[in-house]
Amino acid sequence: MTDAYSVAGVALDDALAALRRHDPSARAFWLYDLDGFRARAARLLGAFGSQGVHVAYALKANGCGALVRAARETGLDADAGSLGELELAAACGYDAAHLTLSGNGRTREEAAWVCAHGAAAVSADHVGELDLLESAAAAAGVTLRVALRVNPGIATPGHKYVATGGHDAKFGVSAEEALAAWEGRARWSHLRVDGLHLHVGSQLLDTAPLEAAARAARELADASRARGAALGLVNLGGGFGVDYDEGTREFPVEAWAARLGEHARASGLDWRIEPGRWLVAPVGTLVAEVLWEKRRAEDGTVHRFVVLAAGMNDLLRPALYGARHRAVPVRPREGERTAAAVVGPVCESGDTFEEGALLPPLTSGDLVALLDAGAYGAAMSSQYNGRGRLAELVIDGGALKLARRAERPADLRLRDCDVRL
């Protein structure tokens, strides 16, 4: 066997051994490289901050507290999408000046929270949400800055579930509806409705859709100014992609920052972005024990299955999006690499991480790492099939730490009750 696959100098089998001293039943876990996260945050801040563009970490990508605190300490703002994420940001030290609220389906509770605690800006997904925010701000006696989300009708490549700017997407209002709202914004006397929010999609490696969004934003701002309602803020969302297939192709951070800076200077507006995936996907790894290697012969063909201790309830992206995460044996054995389906133990045929992965011989107890799993991994995990969510570990300055403990079988019953209503 060769040397073990490692992250930030920590061998992954050593990480599991350390976790098992805390939890002897551990068979899988998440691992995040905090120093790698800080380095990526610093790169974004250096590129976009020098252009006067504000950068916020989209908490939906990964809400592990250790990562959120590292984002704040590095200088990133935070973008929340729910009441829970607002509370998370506050618990990790974010103040109102460095916190925004985005997403659709605003609730009274979210509106009350931002009015009580403050936020740099709140996105409204349609005009009715402006009425909701006005009511909350009036009750609290505060003024709230609001950006109205517009659906620009810009198509993006990739899976339809991560395309958010097309005409059939659920997000935003039409350009004409937005222009009418900005022009009539005096009706919301407790709101500063001077913002525009555009987000066309996720997992973008080409800047063309982002360029189209930036141009659309400037055109809308010009049209609103012509109607006597000058805007002051543009939130262009995130969407920066990562190369899940080979890990070699990179989103052109510096080039796009320079181009966005040109838009910012020419428009005179305050520009914001809120990436998540680009920051955290490459610094996260899902590590799982091999439960079984199974071979089934049919009609002269041998089907090889590598069954991991992690399943689709832990990492949903392959089942939901058809996404790929490279499967790497932690301590490869000698022998021919043959094609295998890397699967989990969940009772679903869709519980498959990778088809046709070329892997060396594996046996029960070996470890496999699923790479680039830091974004939308643990954040989307569930207790499906009665499987508790996994422990989350971080490497911080070379030190291995437990950031979130695993849910044990007894934890699955914590919400059970018998309350008469």
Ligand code: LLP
Given for the second form:
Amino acid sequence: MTDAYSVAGVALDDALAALRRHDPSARAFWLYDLDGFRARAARLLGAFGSQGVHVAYALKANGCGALVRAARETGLDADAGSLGELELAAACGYDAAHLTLSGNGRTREEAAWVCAHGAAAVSADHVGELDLLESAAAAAGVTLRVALRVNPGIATPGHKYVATGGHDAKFGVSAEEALAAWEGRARWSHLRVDGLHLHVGSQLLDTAPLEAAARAARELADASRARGAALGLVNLGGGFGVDYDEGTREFPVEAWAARLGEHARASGLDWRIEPGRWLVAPVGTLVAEVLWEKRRAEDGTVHRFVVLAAGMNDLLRPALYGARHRAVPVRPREGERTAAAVVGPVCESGDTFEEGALLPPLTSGDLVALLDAGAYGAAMSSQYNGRGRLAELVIDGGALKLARRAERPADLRLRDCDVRL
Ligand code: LLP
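Return the form predicted together with the ligand of this protein as a structure block, the form predicted alone having already been given.
Time for the whole complex; same chain goes first.
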């Protein structure tokens, strides 16, 4: 056997042994390299901050409190997409000046929250949401800064579910509606409707769609100024991708920051971005024990299945988007690598992480790491099949810590009640 796969100097089998001293039944867990997260945050802040572009962390990518606090301490703003994420940001020490609210489907409760606590900007997905924000702001006697989400009709490569800027996506208003709203903004007397929000899609490795979005933003800002309604703020959303296949191709952070800086200076507007995935995907690993290795022979072919103690309820991305997270044996055994389907214990054939992973011999109790799982991993996990959500561990200043406890079987019944309504 060779050395164990490790993260930030911690061997993953040692991490499981440490977790088991706390929870003897643990068979899988998330591990985040908090120091690596801080380094990525600092890199983004260095690149974009020096160009005068504000950077917020999109909390939806991973809301583990330890990460959110680290984001704040490093100097990132936070972007929330719901009441729960607003509360999360506040609990992690974010104040109004460093918090934005974006996303569609705005509710009265979210509007009331930002009126009570404040926010640097709130996005509105259509004109009805401007009316909603106006009545909340009027009731609270405050003024809210609002960025109107525009659908620019910009297609992005990748899975349809994470493409948000095309005309068939649910997000935003048309350019014409936006121009009319900015021009007529005096009717929302408690709103400062001088912003534009454009998030065209996620998992972009190429800057072309972002460049198209930045150009569209500047054209809209020019058109609005020509109608007598100058804008002050452009939020270009998130979207920076990571290379899930090889881990070698990089989104060109510094080059894009320099280019965005040119747009910012030429336009004279305040620009913001709110990435999630790029910050946290590469610093997160899902580690799971091999429950069984099973071989089934039929028609002269042997099918090899590696059944992990983590499933699609934990990491949904492969089942939902056909996404790939490289499966790496933590302590590879000697022997020929053969193709295996890496699967979970959930009762669906879609509970497959990878179909043809080339893996060495594995035995029950060995560990497999699924890489680049820090973004939209734990955040999208569920209790499907009566499986509690997994513990989340962090490596913080070289020390291994439990940052979120696992849900135990008894926790799954906590919401059961018998309340007459
Ligand atoms: N801003 C807005 C308004 C967003 O909707 C999103 C992501 C972001 C920022 C952050 O985007 P990022 O930098 O992470 O690309 N569950 C999918 C990704 C969904 C992205 C949703 N919105 C996945 O696992 O690939």
